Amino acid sequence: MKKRIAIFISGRGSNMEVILRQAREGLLRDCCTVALVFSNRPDAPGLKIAGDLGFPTACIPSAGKKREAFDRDVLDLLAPLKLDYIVLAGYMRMLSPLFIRAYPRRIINIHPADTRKFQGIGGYAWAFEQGLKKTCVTVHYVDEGMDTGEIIAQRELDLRGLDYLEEIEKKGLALEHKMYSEVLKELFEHEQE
């Protein structure tokens, strides 16, 4: 039986476009559907790219609202799609534990760090200031914490020869695109074992 899911976006939403096209003819063809892609942002350019596509949109502005206000809306607004899971891709607001507890191990983020070692935002920029030889990109359960649920997948980031932050990202961004669906996949199937 294939999950369904959604997919939450910010901004342009590049693993969401991996996922949308492995979902559709790739990897995860077989083991998901995408229900929906949901911004908090109308000008989050990953709408429009998703949309071009043919997949299913929203989007509930979430400026000057109160996160738990805002989170009803949107658990209201997913409620009809019986999801199973719900992944973040770049998702830039943190879930009340309304929410959370509403998917419970349902809900799923990648991080450009070590989850155990950085959290928030900048997790390249981070490992670069740091000077890190190596870093890793982490697939983790969402909790109420930012960044602190139990961790499904890391995978090397090897930094050495690169000089600049630029060079960090191309190749952290490129890393988390192969990685996420690759994860998903693993996870969903291992479910319906």
The other form holds:
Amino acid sequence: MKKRIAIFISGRGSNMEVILRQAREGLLRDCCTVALVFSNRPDAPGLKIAGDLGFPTACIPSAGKKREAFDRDVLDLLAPLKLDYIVLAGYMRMLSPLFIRAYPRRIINIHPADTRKFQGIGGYAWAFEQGLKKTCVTVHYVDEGMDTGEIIAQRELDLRGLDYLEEIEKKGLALEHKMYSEVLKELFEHEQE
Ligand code: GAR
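Can you swap the form predicted on its own for the form predicted in complex with glycinamide ribonucleotide?
Zooming out: every chain and molecule, the one shown earlier first.
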């Protein structure tokens, strides 16, 4: 059975775009259906990209809202969609325990660092400032902590020869784009029914 997923974004949406294309005609074609692209920010460029590609989109602005009240509205929006998974792709808002408990081990995130070493926003800038020779990208389940959920997969990012943050981000994003769909495919196909 194909998994029904929603992709959550807050901004650019480059990971989302790759997943949408893979779901339509590539690696993810036989294992998932994207039922919704959701954003908490009306100005997220990724929303327009998803709409232009013909996928359903929705936005509930989160600015100024209490975390739980906002998440309750999002849960109401999602309920009729009967989702199997929620895929976070640059979703820059902590999910409340209320939300996490509604989708236990069903929310996946990609993080531009080793989640055991760096949590939060700015993973590539952290690696750059530390002068690391290598870092990694992590795909993990989302739990109630900040980037503390069980790790599903990690891939190494060699930083040698990269002198600028922009170069690290470019190489890192390329790795994310390749990795995320591959890991999701593995997960969706091998999940115990
Ligand atoms: C990606 O680098 C993703 O790993 C990161 O935000 C970027 C989103 O880019 N996520 C986090 O830092 C989560 N803590 P995109 O909107 O182009 O996919």
